[in-house]
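Read the single chain below, which is given as structure tokens and is the form predicted on its own.
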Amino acid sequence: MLEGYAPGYAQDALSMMNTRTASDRAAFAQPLFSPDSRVLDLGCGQGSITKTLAPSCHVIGVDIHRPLLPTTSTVDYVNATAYALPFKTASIDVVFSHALFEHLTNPAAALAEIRRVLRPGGHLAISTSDWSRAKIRPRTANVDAALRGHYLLRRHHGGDPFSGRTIATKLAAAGFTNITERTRYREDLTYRALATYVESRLAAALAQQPLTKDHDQLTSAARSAWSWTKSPAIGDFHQCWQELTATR
């Protein structure tokens, strides 16, 4: 199984991610940050969050996708992986990661990355969706169909829909002590666009990839995602979110 970005970087997906802030995605970690703290933003996209994250600190953005990360800017970029950071042992004070963890193949690996940077007594501060308490109104038999060819296309790349429901435990077993966590939801997209999105995602990878034996299961499933985006029906989505807070 061959690790990428499910999401891809089509304009409709980086729009998304542009639309995400410090303020309302970061709040959480705030308490976690000192004056002059050394703190990394680890999966950073494009920065909308990273510029704001931390003013007082030096926060450095980290991604492996090199063309998305900025190139003028008063924070520092780096193109790297999360399971091989460019920084010494015990060099960090806080690690923050939005939205990173449900693409990653081994997340274990990631957190052991993690935690060597980290200095003793450092903060790690996570927040991952899990797509199993999504809040997603109606349900009927096509949306249902279209989720499942979504949630199978983003095992296809490695990654894990359902990450938030067990990323506590993962934070133990990688060695993470006083580890907070609490569930937030948000309306990450309309009802309408995450149809779009969930159809527009399913027919590319159908169009892109070889056949697979899940071939049938994703032409169904894209089918049922088209429906979906015609069915006149109004509805709620709100993404659940797992904000997770840890000690090295």
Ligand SMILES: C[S@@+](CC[C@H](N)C(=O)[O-])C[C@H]1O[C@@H](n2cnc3c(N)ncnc32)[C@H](O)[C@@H]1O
Contents of the next structure:
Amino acid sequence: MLEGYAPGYAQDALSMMNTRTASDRAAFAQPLFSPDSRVLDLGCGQGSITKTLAPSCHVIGVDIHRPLLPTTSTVDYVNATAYALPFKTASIDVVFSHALFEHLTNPAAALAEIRRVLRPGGHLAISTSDWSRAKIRPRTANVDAALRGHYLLRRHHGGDPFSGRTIATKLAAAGFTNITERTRYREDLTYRALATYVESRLAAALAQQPLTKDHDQLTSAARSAWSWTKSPAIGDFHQCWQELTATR
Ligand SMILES: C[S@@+](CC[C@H](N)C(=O)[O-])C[C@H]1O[C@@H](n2cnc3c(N)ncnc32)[C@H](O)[C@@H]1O
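Now that you have shown the form predicted on its own, what about the form predicted in complex with the ligand?
Full assembly next; the chain just shown is listed first.
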């Protein structure tokens, strides 16, 4: 397995993240914030959600990739991994996390670490994607083959492209209670932009990675993705986001 963050930090991935706002992505978490709460945004990226996540709270953005973190901001940013948070036990009121869990090799270990830093009665709010329920139309043979390669690549990096399907069970297994769950669909990219995104990740992976047992499948998926980018088809892409809240 190739440990690491599958989407990488190329400009198209960063631009997609930068369009996200708290008013959209964190609306489900708003009832959890009280004035002066200490709040973590785990896997905060460039902070486009973090900066307006909870204006009356002390918000701290946490990300494993230091170059992403804003250096001038009213929000605090900390370079750390979700598996070893540099915060005292029971010192945090709310942990929020958007689009991180689908990339984690060991979600159970991250949830245990979140439980450690949350105070008893503290809250967790997670939004994670589920590619198995994404609406992608039309689904030609090339689209299907390209997506299979995309999922394979995500798994190579230790992630789970269908994370939203099982995240509630993982929260319960970690000991969280009062779990609420709902599904939202969003047009994260156009159908054509999705084709380009998938194709470029497959091409980059094949250029960079050593041969693996899945090399042939990835090569064939990259060819299909390239055909998808060239096809005249007009289509739709709506990503499936599973939004959960829970109590420590
Ligand atoms: C898809 S981005 C999401 C960024 C932001 N939350 C958003 O929704 O736009 C995932 C982020 O998680 C970070 N990340 C990946 N693995 C991590 C880990 N183990 N601990 C902390 N952050 C991690 C990546 O560096 C990346 O910035």
